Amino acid sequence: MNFRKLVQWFWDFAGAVSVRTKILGIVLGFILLLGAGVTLQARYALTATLTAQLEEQSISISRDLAARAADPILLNDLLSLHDLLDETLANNPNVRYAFLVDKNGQVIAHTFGDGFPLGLLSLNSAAPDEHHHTALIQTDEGLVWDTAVPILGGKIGTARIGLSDASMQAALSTLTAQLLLTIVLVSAAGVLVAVFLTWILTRPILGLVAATQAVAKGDFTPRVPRWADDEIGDLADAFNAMTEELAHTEELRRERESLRRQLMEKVIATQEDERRRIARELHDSTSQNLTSLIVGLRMMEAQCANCASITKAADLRAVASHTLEEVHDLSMRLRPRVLDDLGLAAALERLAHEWQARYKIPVDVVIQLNERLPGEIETALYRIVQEALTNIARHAQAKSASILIEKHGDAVRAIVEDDGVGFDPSAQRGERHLGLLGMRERAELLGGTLTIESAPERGASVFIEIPLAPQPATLDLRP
């Protein structure tokens, strides 16, 4: 439901808005979908290439270091090593520290001035038999690639070097920042040239509304400039037309206007001579046979004491009491007053009360429904669920029946049961598939839909739903 709402509140919104606001918005919403598609397509594809990269340069460099650096460690000579791990930093600025272990873990040298944070060595290591190890350590300065690269196959120790991801985040800062300056400076032309194709489109429109004004107060002499050879162009030669015919026809409903109201006073006083003619035969004609009418009747009360008179008139009210029966049933049929004034479950369980005490066929009602329906839905529900039980007496030679009525989401479900022989769904032909037609016409009309479960010997059930909120009837008429 708030979906809904929500839909019909953009509706509305949108629809208030001008046609030059409404393009404006299109071309604007599109060069900023688009901008902002290609940022975050560029970015993606910026940060794989450049991660790429860096993980590359953290294995070159590693491994750079950890063979120029296996000398100096088997010659012991911590000078050079200090050196060798300064000079790898001053040639590569994207390297965070550098540090040498021994094949103990104990650290020979390294690059952290105020002195080596132990937790560091537990956050990567590598094994004699690898060619590198890399593992991802989160700083305060960002992500550093950390690769550790075994010396000499870990036989005398380990390189370790942090590689900041520092110039990749500014490469990404600083190509998005350039595509955000593109997208406002390609949205500022596409908003001028929005402007430009709006005041083209809607300066002959603006033009039709005006003329068209002028049509709607009865004035037709109002022509429009055809603005160019497009379809506004057209629109304007085909109002232009459409003018000077409803001149023409203005003229001859004039003409009739004259011969209508000449015909009226003709019609009046042939009603008013009908009228006279209607009363003064009640007066002659049904006025004596309603007095005949009563004195038959008083004579029939003075001779209330003789046996024949008695049971004529027993005769008479066993005939009155058939006729009125039969017209009960026959406006039943026509239409219950109880769907009327009750609504759709009243009146089926007086259907299928009446209905099992006419066939002796017990049938099961169950109706879930919290409220009224639309009068339609539950007239057509009524006609359906009849014609159902009236098959089932006819054909169904069923020992009992079902009726299941409840509201599922936006829409009323209907299911109609009975554990009798059953048919083919299939076959097309006899009394009792005109009436499935019926039946499935009905529901179609509304825009819902019937489905009937069948099988030899398996009984039937008829299942129908119809939404409550009005749909397009789509009814296939052809044979």
Second form
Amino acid sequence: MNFRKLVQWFWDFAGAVSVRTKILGIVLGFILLLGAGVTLQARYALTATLTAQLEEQSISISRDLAARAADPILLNDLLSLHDLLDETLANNPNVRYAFLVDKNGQVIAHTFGDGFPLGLLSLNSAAPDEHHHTALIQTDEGLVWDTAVPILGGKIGTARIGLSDASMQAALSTLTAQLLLTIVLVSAAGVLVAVFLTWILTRPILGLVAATQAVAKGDFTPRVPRWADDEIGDLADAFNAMTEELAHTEELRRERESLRRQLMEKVIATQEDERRRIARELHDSTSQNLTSLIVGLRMMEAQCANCASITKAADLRAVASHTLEEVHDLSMRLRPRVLDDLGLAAALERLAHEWQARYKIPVDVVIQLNERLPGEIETALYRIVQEALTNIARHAQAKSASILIEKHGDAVRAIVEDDGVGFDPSAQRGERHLGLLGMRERAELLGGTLTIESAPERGASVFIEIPLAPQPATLDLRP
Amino acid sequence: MSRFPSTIYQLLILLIFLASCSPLPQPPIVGAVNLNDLQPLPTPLNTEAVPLRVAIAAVISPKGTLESYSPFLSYLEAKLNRPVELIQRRTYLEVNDLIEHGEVDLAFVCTSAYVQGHDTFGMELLAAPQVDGKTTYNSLLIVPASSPAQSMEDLRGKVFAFTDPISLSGRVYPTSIVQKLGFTPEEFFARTFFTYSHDEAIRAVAGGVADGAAVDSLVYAFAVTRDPSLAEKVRIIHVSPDFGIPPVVVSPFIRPQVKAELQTLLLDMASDPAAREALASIGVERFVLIDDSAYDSVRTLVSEIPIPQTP
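Now show the form predicted in complex with its partner chain, given that the preceding structure was the form predicted on its own.
And the full complex, kicking off with our chain again.
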């Protein structure tokens, strides 16, 4: 479990840092591991060598002392013995102490000055037949290699030498310090190398990231240079191939979109023309005929006052009048003449008036336009508002609605609001969705935008903005 | 990113920690002691038995003396049933001083040292070793084997090794020869030096350090026995008349009973099989009584040669 935690921790950690940090980590980790290993090994080897040297030195110095001390001991020449010990101490910086013990264990001469650490005496000794005997002693000044050598086969005593390992420890410390310094310097160099490597590695990756972001925004022009003949170079090539493919596809899509729009424009224009023609036909021909019929029927009523068919004629005139009203109404809805004759404001006010009369929902209409707008804009706005009002009547259960049309800079803006039940604009399907799509399509064909703001129980607002300056209608690239 | 530097820091600490506690290949520590906790050394306890102190004059080097006399001293120890302490000094005069002040009980001294001791503070003869059936010895004038010298005259202007300032064979006799030639040693020789023992003087001549030396015939014979190659390196060009052999003496302060006991012991050694090794190791056949008159010829010679009181 712990291992899994460790692995989890590692992935959390490795996943949270950048490539730069990872490479830095690899380089530094490698240097530190190698440095630690080399330091340990070097210390181990040096310690082994120095320890062996120290022991050898200890043996050779004490045997030399034992040999040179024999005569002065035999002659009881204490001055020479002291000189000998002092000389031994002076000539060998590692020697911490030296002393001579007679065969009864009494100290004859020593280098400690005004006293003697008595505990030292029993810690080491050499049998008469021994070449030497070395023991390691812990002292307040560190470890001491104590070597005892019998003098003249132990007949007259023992020479004892203590070699401090301070110089060895100093050498070890120096070595360690130098190695650690080297590690630090190499680490610093490693960081530089790692930064350079990171730069080499991440430069193409960052280029790829920038290019990807550009492509995401629809800009297919950037091409990623192939910096190196490696995996990232392959990736760059693949990316460039993909971008070209995308650009090609996008071009096709644009062409299709353009065709679709042209088709749509044509369909709408044709539809409007057809409606206009039918409306005019209804108005000019059918209405005239119906009016002639009504006039004829009235004349017929007047000419034969007691005619039995008076009642019948009156009934027919009523039917004809009703049909005439319906034809007017149909003509109006197909294509209000007022839109062509008096403009958008008059047409919308009339539309609102009729809608209000029919659905019994008050509509507040505010139209702030000083001049007439281009015909296609007026038609589009009229149809959008018409569709919006139809939607309100069908779905909104609204208590009131409002229409605002105003000129805003180089654009005309329209807002249709209601206080009905509202809906989720992103979740629309079916007929209503098609209606909304048609509204948007009309706005976008003229280079405009249509935005719907609504939420359940919050009413709905439809914002339309259409530029007045003639504009290519194909800039919007969203699929 | 903020976690990373602290991790490096921890790694570095770990590294230093690891580096500073690598295992040391060394033997176990036998004990602990504080080298700066200095205490006075205890006064040596007196041994239960008072040791017999035996001084041996530096006829041969201290180490050689120890080796040669060890069996003899052990024999004394066993016979007397008391410890025996060997005391050596660099010069004959120092040993004489010890005898004079009763700091030694028994001493092997040089002939001239006996004469001087007897005449100044009453050093007492105990016995004399007998070698080759004789209780006399000679001074031998030796030169390197390659030297063309045939007599003392040929050593004029050369380097000469004396043994001890008051040694009869090593200094007094050769000095008397030089004086008969009409010189002091300082005038006659280019340079002189003291070796303080006869085996060292032989070694000095054999090694070419000295062009000549006068040595005790007993020591010479003993040394050649031990190292026959010496005979090829030195050549004897002169043999002195017989002198009284270096005797065994006692301090004037010694108790008469002890002196008698020691004398009997020495004289009986020849008949004791256990003493054979002890006698052989010092090159002595037996110990015999000797009269002070045996040293009269030496006395005459010594009186003509000034003996320096300090070496």
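If you superpose the two forms and keep the largest set of C-alpha atoms that fall within 1.5 Å, you have the rigid core. Numbering follows the first chain given and starts at 1. This one's a predicted model, so the numbers in the text were calculated from it and none came from an experiment.
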TODO: Examine Arg413 after superposing the rigid core and state whether its CA is displaced by 2 Å or more between the two forms.
DONE: yes
- [ ] Inspect the rigid-core superposition and answer whether the C-alpha of Leu252 shifts by 2 angstroms or more between the two forms.
- [x] yes
Open item on the list: Superposed on the rigid core, does the Cα of Ala346 end up 2 angstroms or more away between the two forms?
Closed with: yes
